[in-house]
Each structure stands twice: as structure tokens, then as C-alpha cells.
Amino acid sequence: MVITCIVAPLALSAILGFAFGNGGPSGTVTIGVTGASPALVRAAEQATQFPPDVAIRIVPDAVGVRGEVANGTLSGGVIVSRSHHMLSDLLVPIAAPGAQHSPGFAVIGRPDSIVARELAESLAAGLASRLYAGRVTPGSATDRAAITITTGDLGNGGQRVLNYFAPSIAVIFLFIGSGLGMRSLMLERSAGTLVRMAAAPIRPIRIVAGKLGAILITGLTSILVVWGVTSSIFGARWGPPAGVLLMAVGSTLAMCGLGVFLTSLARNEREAFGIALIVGLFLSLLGGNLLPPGSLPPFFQTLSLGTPNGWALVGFGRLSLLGDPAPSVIGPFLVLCLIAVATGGMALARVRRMVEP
């Protein structure tokens, strides 16, 4: 209980916080650009509204950009292809994990600097907006002065990565924790503890309710610990507390209900461990805990809504990434409750048969 509720969530929070909680690279971040005129680059800088510690430098050619990024002289780079200066091709790049960039730009980044790559993508978006604005009729609703892009609204670098992955990893940890709790029931059965309890004047449903209650309390405590540590120490923003509590309860009920039901299908502890491992990895990939659903093909994005962790991330995403109020997660919460009732009911029936003499 101590390991599951306190030690493991603290270790998980520390890993997420130290990995994504920093504010980004220290010192000046230099982004190189080639294929664009100095006037266009200045207009893009104005559009993106870079902070003072970001410097833009024009490089003669694409080879120079790639070389200087590779040797560390540049933190990132943008290559503008002159052959794609058509209005239909110059769509603003979406700076999100797995997003497809505009065909008119190539964004070069270093694997050790997420923030620098996001800044380069922001510069590419600014260049696209300026090129697009140059082809609009002056004085219209989409005039040059009205087309601006703020870097704070682009990408998921640094703190925004922590805001996403803190609840994301905590949710999948619920499934693992529920599997461990169910395995303990199997160990008690093999050790003869359940036989002694069944011989006592205790109804089997009370034994099952006690075990399931302990699993739910353990899971809810673990996600609350991750929430508290990542918010207070590393500055993660989960959203309004009322909405976070609502989603924490719904996620715990749904993930623990599914975890207990699937683990109850096993005949021994080894099979239970295998089921928890395989299904947990499958849910993590499909639901978006390890790979954001936006980076998957549309078909798999739809399938992610067939998983409880997928709906949990919908709710947490509305709170932390979109900044929506607490009532916005009532829909995902109700879906999680329906999943909890269905899987929990089946789990209750199976676990009760395991306890009955």
C-alpha cells in the first residue's frame, strides 16, 4: 500500500517534473532561417512575438542550416522552399506532436531541445502567416495587421508537455495498480487466507467489497499524490480543482473496474501479470497515454474514444490544455462512470465466485 500510494507516485512525479518541468534551455536560443528575405523574416518575428532571449539569423543555404544545427551552433532552423510559395500550400504548421508540417517549410531541430524545435516551428508559422497575408486584399477581415501568431499558443513544449503527461501517466498507473491489487487476492487464495475468511461468518460479497474498496482507495490516492506533487513542486497546471477531482474519481472507477475485471480472467498470478502488462501497453498506445492521439491516423483517433483512458485524457485535456471550466468535463465523467458500472459489475460477479467456497 505504501509503495503503490506514496513511493511509486512520488517517483513518477519526480521523473515527469525533472523531465518536462523546466522552463526550457538557458541563455540565447538562435534559430536559423534560409530561403526568406530579411524583410519577410522581420515580419515573421513580429508575428510570432518571440521573447527577448530568442535570436533569428539568416543563413545562406539549407546545407548551412542543417550543418549548424547538427554541430550546435544553431538551436533550430527553418528552410523555406521557394518552389512552394503558393497560397494553397502555405498552411500554418500545427506545432503539435505528430502533426504534419506545411509542404513549404522544413523545420530542423535537435533531439535534446524540445523548446528550440517549438520555437523554430513558431517561426515557420510566422513566415506562413506573412506570406499568406501578402496575398489577401488590404482592408479585409483577414488583412495583414489581423494575422498574428503568438508563440504561447503554439506547441506543447516544456511546461505544456508536463501538463499533458502528468495526468496521462497517472491514469495508466491506475490500471497497473488495480492489477496488482487483484493479484494480491489470488495470492491470498493460493495461501489459504480466503478459505479461512470464507469459513468465518462473513458474506462473500463483503470480502469482495473490501478488496475492491481497497483497490479504489489505493488508485485514487496515487493519482491525487501525482496531482499534488507535480502541481506544487513542478508547477504543472491540471486545471480547476473541482474538475480535476471529478476526473480523478471517474478515471479511478473506470480504470480500476476494467483492471480488476481483466485480471479476474486469469487463473493464476503469472497470467494476471501477463494480462495487466499486455492490455496496459495496448491501452497506453491506443488511448494516448504514451503517444498523443493527434499523432495517430484518424481511424485510431476514433478508436481511442473506445478506451476509458482515452476519455480520461479528453477530460483532463479540456482542463489543463484548453483551460475549460470544471462543468466541461461532466460528459467524459459520465462516460467513465458508465464504463465503471459495466466493467465493475462483471468484475464483482467473477471475483465473488473466486471467494465463495
Given for the second form:
Amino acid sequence: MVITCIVAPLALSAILGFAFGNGGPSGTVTIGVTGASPALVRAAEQATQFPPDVAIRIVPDAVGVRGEVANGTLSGGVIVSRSHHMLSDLLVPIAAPGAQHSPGFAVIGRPDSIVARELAESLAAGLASRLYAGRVTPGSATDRAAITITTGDLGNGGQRVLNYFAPSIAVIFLFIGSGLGMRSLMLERSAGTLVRMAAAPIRPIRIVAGKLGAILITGLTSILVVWGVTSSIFGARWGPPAGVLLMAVGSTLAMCGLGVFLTSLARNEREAFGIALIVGLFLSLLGGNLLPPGSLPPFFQTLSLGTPNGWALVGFGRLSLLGDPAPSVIGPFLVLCLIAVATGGMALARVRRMVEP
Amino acid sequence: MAVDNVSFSVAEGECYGLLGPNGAGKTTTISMVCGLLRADSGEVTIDGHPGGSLEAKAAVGYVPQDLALYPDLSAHENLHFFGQLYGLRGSALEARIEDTLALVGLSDRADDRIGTYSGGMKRRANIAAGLLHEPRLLVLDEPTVGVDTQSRHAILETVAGLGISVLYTTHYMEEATKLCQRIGIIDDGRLVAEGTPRHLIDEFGGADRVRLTFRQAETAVMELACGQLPGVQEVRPFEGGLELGTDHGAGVLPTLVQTAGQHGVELTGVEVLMPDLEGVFLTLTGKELRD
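Now the other one: the form predicted together with its partner chain, given that the block above is the form predicted on its own.
Entire complex below, previous chain first.
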């Protein structure tokens, strides 16, 4: 219960947050540069648009850069050669697969920090672009570049990914979580504790309601935890809270209804476990939880609306990606409720049969 | 059809045994008594309430054959949970847990996880869960299957000392004989006989049997001599000797020994077999109880 409600959603939120969010507790990455004037470095830094936790420091010489990267003081380094400033020397500074190393640049990295190496390569590319644009030698560039590059606000790509995937993964987790909840009911049946409950002076419907209620509460708690953690710690934007709550409730009812019904078809807990995972993966692919429906052919986009998670993503997408107001999700919410009534009704009948004489 | 035309009653304070082999219909019968299965026809009445009703369920303590407790919880935690299902709360529940665990001898292991218990201790904890709410009728489904002799003895002692109505299913005739005031013999879903153990044995147990063993060469002589003795109703060959049917096995023994001596036959073994429930079952169903 604690694992499904709290631990797993927290882990899920943390993975998504650290992967795509902007509030991760990462330290500052310092990249050292030598061989370029401060003005050139500033220009390159502006052109590269590093995140705020990346610092650039000018180091007197190449030996210093190599030494500081080796001892960990610097995360990565760029050495600009003053003897190679022909255009052909400057155009390919990035060590792409199969690419030639530029004789004008040396990018120094550490094997344990791929990110720092990529940042250093980006800085090298930025330096190259400024040198190329200004047709200047490395030591003589001024604050004013020969040409002005105008950039628009590209936004935070990672943030948008987080805005999409946080509800997306939380929704599919609802299905798997409800399947596992149903599996626990089967374990109770095989362990005999369900029979002992059925022999007690309580109405079977109370046992069924207790079991299904626990699955629903667990599911709702898990999605609310993911919402809370990804938005408060990692800055995900789910949209208006009223709409999110509506979608959370609708998604929980539909996904748990379907999850409980499908896993109740299993003959034993092992089958239930398998169904929860396999159908969960299938729905994820079809509904767009793993690949956004927009990236799929139109046929698949239509097909995704045949799944409850597809409708859940329609609602959450309106709120988080399009910035629509809460009432915009009433349609998807009603569809989810319909799915919940259909699958939940069948699930209820299956579970009643397990408990009633 | 799992059971057919099974009818019996258990009196206040009586221990009633349902004796039958595996698959005879014992568990099906008690499942209907406990309200876990619905009968196609007929009725179950418990303490004046229809079987399966909440009142009837409250009057029954059910002890399933297999352990029906949460292995990751302690005995105390298990009893606390199941006690609440029977409406027990607060200090009354705690007192019942304490009393019940003491009754089954598990007070000192109350806070240990059930999963760490031995097989016999698990069975006793299982019984404790059935006794927790002080039922009018305790239904035990083969509670001693697969437990060691010591635990089996402890379980039988506990059940014998309860003083409440007990419905006890078993395929161990010794248990049924020791515990039960009345026994119903069930086979192929039918109650084939019912009564006190003595009555059943007298009625269906057949004659005493005396088994004599001696040298094989003397079988013909002894068969002829024994067949002429008063009180001996039947003589048939038995592995290594003869088996005699008689109304009073112990009574004919001196005459048998004397007859053997007169014919110069040296007896190497004498065994008197009294009729028992095994014999009753054999007579009524034509098969062994443990088939």
C-alpha cells in the first residue's frame, strides 16, 4: 500500500523531474576555456545559451585546463589553438561519430560526466560560430560580433516534456497499480484469508467495496503524489488545479476499473501480474503514454481515443500543454466516467463472485 | 453433485464428527454450514437463524483446513483484524485476543510474525482466529492434517476442553473416536450412517478378529480345529496364519491356545482386533477410510 501510494509515485516523480525538470538539485558545472579572449568567451556564452547552473571560467593555459579537469576542479574544458584559425579549422569542433576533430579546438572532458563534455563541446561550437561570424583570430574578438544573431524564446524543452510525461506516466501507473491491487486480492483468495472474511458476519458487498475502494484510493493517491511532487519540486505545469483534480478522479476510476476487470480474468496471481504489465505496456503504446500521439500516424492517433489512457492524456494535455481552462476537460472526464462505469461494473461482478457464496 | 441429501444436527455443547475420506464432501458440507456455499436445495439453521445470514455467521467460528492468516502479521495483529470483522473493539477485543492466545498456548509468541511459526503453531493460531468471538458453534475442517504428533495432541486437547458445539471433520478415525460424541460417516457426498462411536461400531463394526500365526505346514490342521470351537464364526487364511471371526475375541483366546497345544502347533503370534470406525467405514462403503 505504502509502496504503491507513496514510494513508487515518488520514485516516478523523481525520475521524471531529474530527467526533464528544472528544479533538480544538481551542482554548478564549470567549463574552463583557454586561448580565447574574455570578449569572445562572453559572446560564445551568449550564443550558446547555457542553463544558469553552467559557469565558464578562463584559464591561463592548456596545461592548467587539462590539470583542473583531471583533478575535478573543472567539469570540462575547451582549448582554443591560436595557431589554427582558418575557417576549415573551426567548422567541426564537435566530436560527432565519424567526424574529424577540429585542429582549432580541443575539448577536454571526464569519462564520468557526459553532460559536462557535451557542454564543453557546445561552448566550443559557440566559440567557433563567433570566430566564423566575425572572421577574427581567437585572441582579438571584441564584444561586438560582426553579425548579430537574433534568437527567439525557444522555451525549456525539458519542461514541456515533463509537463506531458508526468501525467502520462502517472496515468499508466494507475492501470498497473490497480492490476497489482487485484493481484493482492487473488493472493488473499489463495491464502484463505478472503474465505475467512467471507465467513464473518459482514455483507459480501462490504468486502468487495473495501477491496475496490482500497485500489481506488491507492490509485488516486499515487496520481496526486506525482502531481504534487512534479509540480512543487520540479516545476511541472499540470494546469488549473480544478481541471487536474477532475482528470485525476476520472482517470483513476477508468484506469482502475479496466485494470481490476482485466486482471480479474486471470486464473491466478501470476497471470494477473502478467496481464497488468503486458496490457499496461500495450495501452501505454496505443494511448500515447510512451510516444506522444502527435508523433504517430493519424490512424494511431484515432486509435488512442479507444483507450482510457488516451482520453486521460487528451484532458491532461489540454490543461498542461495548451493551457486550456478547467471546463475544457469535462468532455474527456465524461468519457472516462463512461469507461469506468462499463469496466468497473464488470470488475465489480467479477470480484463479487470471488467473495459471495 | 458434491453432496446429496446430507442431514444432521449438532446439539448444544456436542462435538459432532464428520468422518470420511478425502473428496467425500466434508469441506463442501461445512462450507454450506458457514455460509460460504449456497445449497441448491435444503436448508441450514444455526442457533435458530438461517445459514448464511449475518446472525448465523456471527454464531459460527470457522477454522479452515489451510492456514487463513496473514503470514506477515503477528498473531496479535491477525486476531485484531479478524476480531474487528466480528464487531469486537477496544478493550473487549484485546481481552479476547489475550484469552484466546492463552487457550491455544501462543501467548509468548503473540507478537511474532505468523510466517515464523512452526506448522503446528500456525494451526493453533488458525484455531484461535475461529474462537476469538466466542462462537456458539466451532467448525473445524481437518485441523490436524500435516501437523506433528505433539501439536496434534495439543489441538485435540484444546478442542476437547472448549465445551461449545463443535463440528469436526477428519479422516482420522482415532480423532473422531476420541473427540466426538456423535459421528456422521460421509462418502461420495452422502451421509451413510450416524450415531455415537459405540453405536456405529456395534451396528456396523462386525465381529472381533483374532489373528494367529504359526508355521505354514500346520495351517490345515489349525483351520479344521478352530472351525469347530464354540464362539468362532468364521475362519479364513491370513498371511502367515489364520484370521478368526468371533463375538468376543478375548474370551476365546484361552481355548485357542489350548487347542493349538493339543494339536502340537506352536503359535508364533496372537493378535486380537476389536471392531473400530475403520471397520465401520469398510462395512458401509466397501473401501478403506484413507482411500
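Residue numbers count along the first chain shown, from 1. Quick caveat: nothing in here was measured; it's all calculated off a predicted structure. The term rigid core refers to the maximal set of C-alpha atoms that superpose within 1.5 Å between the two forms.
- With the core held fixed between the two forms, Thr193 has its Cα displaced by under 2 Å.
- Taking the rigid core as fixed, one finds a CA shift for Gly213 smaller than 2 Å between the two forms.
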